[in-house]
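Consider the single chain below, provided in structure tokens and representing the form predicted alone.
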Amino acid sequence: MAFVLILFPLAMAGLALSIPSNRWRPVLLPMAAAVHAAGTVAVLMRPEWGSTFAWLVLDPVGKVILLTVSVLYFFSSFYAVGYLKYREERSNRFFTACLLAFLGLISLAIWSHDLGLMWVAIEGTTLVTAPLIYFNRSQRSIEATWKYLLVGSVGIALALLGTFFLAYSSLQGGFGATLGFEDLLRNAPGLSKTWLRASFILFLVGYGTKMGLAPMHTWKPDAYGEAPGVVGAIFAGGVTSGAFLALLRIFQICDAAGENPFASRLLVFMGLFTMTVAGVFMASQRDFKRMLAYSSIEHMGILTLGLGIGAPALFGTMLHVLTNGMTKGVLFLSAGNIHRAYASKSIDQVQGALRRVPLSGALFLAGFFAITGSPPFGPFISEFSILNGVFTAGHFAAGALFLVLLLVVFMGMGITVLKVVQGRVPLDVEGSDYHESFLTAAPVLAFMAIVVLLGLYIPAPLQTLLDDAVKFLGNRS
């Protein structure tokens, strides 16, 4: 099954490229997302199909974060089939191939057992992923592609410096050079506690980039403000989702080898940090793209502070992997429809949402209330659970600034969502002939969907799914 989930949206990425047709191209995205969903479902119910390799295994953690993955995909890319007949100017060859490499890709990451493999394969993300955000061609959009990677490609690099530190700890240790996992998690006791401790600093360094971690966050706004609103979603989703499992193992070895204390440490000082700064930039956006740029990086925030808080906090952290992907979708895919009928990403032109464009206007106007952990959506489930398992681990002045940073959050953000959605529409867009059609509505209202089920009910195998991902991270944390 491993093979399936991988080798076929490369395999499509590939027919991607020798379609001559601009209009019959796209339809390849809903094609390998739907084979990919029928297979995230088939293994998520046959664990048996979980284990291919020992360097190819999807492990409780790792099913959390492929089905988030492939969810996000699957509705997006409806999306995307409806977003590209807009754009029939403009060649969509490499847009449509770069997004199904990418499933392939990141779905290489989530199985990998080899941490050597896995860095490969999240930087093959990072290079697929590139061309995405200058799909537009303007020179900002040349100049985001450009920071995020060369700033991406510091963090990776840092990343695998951190991976070589790992190997030389446990050949330190006496057990020889691996990469393998599960040979990690098994000698952790033995590992080299400084070589481990180096390379954990470097893997929060480099896949903190990646997340986007303050203060590594520099080429965050810039892509997602000028990338298409499906790119963002994918990003805020996907990507991140990628990238925070590498922090997942390599805490989960840290915490096997008894340096829970120091890996914890990091992670809440950073989580906060992040949040701080994601607060305090969100207060004065007025381009609604780059405001939501600066909310993902909130969120970044909040899944590391949740894992550094460990065991209490460990199912809301793993809930909000979900939730917070989900959340994305509605927010940056709607945000996409009002850029489309606006022209425009700056709240001085973009005004009368709700009348302009009714339906995008209103699920990016609930879409907010979700992100910033209102009930009875389901953010505000995953996020009171971290909150909960933050008080619970004794830490009190944590928790205190926890709450402070999401009031910031909310006023800051609300601010422009409000200015956004509410007014008059501006003379020169009442005349606009873009109208939402049924493939840029469904998905959003999908993802909705999907976001209050999860404030209201957690249905039973996603409970045993998440029950599953906390025990298998240990609850020595």
Contents of the next structure:
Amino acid sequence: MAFVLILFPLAMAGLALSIPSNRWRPVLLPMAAAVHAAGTVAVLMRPEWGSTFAWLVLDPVGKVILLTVSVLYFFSSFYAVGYLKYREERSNRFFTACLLAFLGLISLAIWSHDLGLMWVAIEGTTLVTAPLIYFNRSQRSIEATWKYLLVGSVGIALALLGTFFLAYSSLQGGFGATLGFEDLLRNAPGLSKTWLRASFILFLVGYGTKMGLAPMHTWKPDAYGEAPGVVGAIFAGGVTSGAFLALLRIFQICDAAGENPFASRLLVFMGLFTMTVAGVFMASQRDFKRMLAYSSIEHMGILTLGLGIGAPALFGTMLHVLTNGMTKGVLFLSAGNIHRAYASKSIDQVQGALRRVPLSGALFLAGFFAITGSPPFGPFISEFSILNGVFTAGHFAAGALFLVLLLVVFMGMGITVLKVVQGRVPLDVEGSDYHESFLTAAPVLAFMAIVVLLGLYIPAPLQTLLDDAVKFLGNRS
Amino acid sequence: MNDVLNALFVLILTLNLFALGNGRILSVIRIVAAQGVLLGILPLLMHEHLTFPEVLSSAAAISLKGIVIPGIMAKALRDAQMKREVEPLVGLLPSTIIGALVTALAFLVFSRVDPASRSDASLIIPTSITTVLAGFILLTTRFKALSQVLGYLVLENGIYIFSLLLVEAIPLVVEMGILLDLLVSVFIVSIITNHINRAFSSLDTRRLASLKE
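For the form predicted in complex with the partner chain instead of the form predicted alone, what are the coordinates?
Every component of the complex follows; first up is the chain already shown.
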């Protein structure tokens, strides 16, 4: 099954390069996504398909990430077809191929139980997503792509050094150098502490860059602001989840090695610092796509905080990976529609979205309430669960700061979002001929439905999946 | 054998300083290429019995780091029609001195860390860390896009040196994957620099400043 999920999208990417028709090429996206989603469901129902090799294993944590990425990609792929219809004059050859290759590489990252292979896959996702940011071929998008490539490559290079440090800590511990996740986990108590700590810091900085943890987040507003909305959704829910998985891996090894206090302190600090930075920059944001980037940064901070708190907050953290991914689908895709209707991202021009594009405007507003943790949406459950965990673990100061930051973000984001959806449509944009189409509206509705569902009720299989992941992360399975 | 290895490490360290002190981008490309070739030779000297995968990965490293990637860079440079780095943030001489200080510091710190189980490894860790830091200095103090890419390549070389300690831990698939990623990234970057040059009529990254808060 691993080969289907990894190689099929890659093969489709190759096919996309060779199809001459600009109109039909994007159809490969939903095809690959459907096969991927079917394969994901199959492998979740039949765990015995989950281990192919020693270094390609789908563990419980990987399952949660795989589910998130697969669902997000599935609905986004239909949106992408609709989006590319509006851009028919531009060749989508590389856009389609890179988007398909991304799906294969992120699946490889999720399955790999060799941390070196995982690095190769995540670096691969960095490379194939760079041309996606550059799709609009403007000066601004070149600038965003350049910053993304440079900052991302350096960050991910540090993660490679961290990976090597980890192997070296095993060598120093007398086990022989290895990058196999199971070996490292088993030998964790004997790993050289100094090198393990150094490795953890490099993992945090390196993969943290990819997630967008402050202060390595600088590429993110630029990239999310200039990339098409659908790419933003894939980044905010897919690329970041893959990088977070790498942090989960090293955290689990540190936990098994008895280095939990060291790792936790750093993670809690990074999480709160990231949330603070996001809150500050969100407050005065006039560009609503950049605002969404800061929202993504904030939620990476929440995930990092939840991981740092450990056992009491892990359930909420794993659930938040899923709810954040789905809500980001709602926000970025509806923001893409609004952007197209107004041909602007600035709240000086974009006003009255509820009148101009009623469905996207309403979904954007609902997505805002969802992502800021209002009931009855999914992120409310996960954020509440993390908050509960923070207090249970006795981190009262962190919990209080978390609450204050949630409030700050709610207000900062609210000002921008309300300006976008309310008011009158400025006269000069009322004539723009964009109308919502089925393909660009239905996927957003689907994400919204999932977000509401997760807020009201967590299905039993998902509950089991999350419980297993928490047990696995706590080295209790 | 150890003497030859040590001589190579010293050569690599010297090349770092040359890269830091040279203002002609083409010369820096050649320096980085020479460093790449040396890196590819290292694993051949470290093992008494060479196996096929080791020779293969060495050959791949030499051809990529020494020939293909510098070739791509040199072509990007020709397309951009420019020769010199503009006045860097930190001058050429000061950055060379900083590089030398960093080298001394790295050796001082890592001579205290307990040496590895292998005798030939004593120079690997400090050389690796120094090269990574030299790459960082290049990356952060130069303004031309291509110079920054060269800094990234030096940084990557430093990480590659560290991997020499871990030959048995890194499967051939992973090693090839790392090299492939490097090649693709340089390829994509050379395309992007070409577009930057066309859109901004310059490779000065200070012009990339329209996106900010």
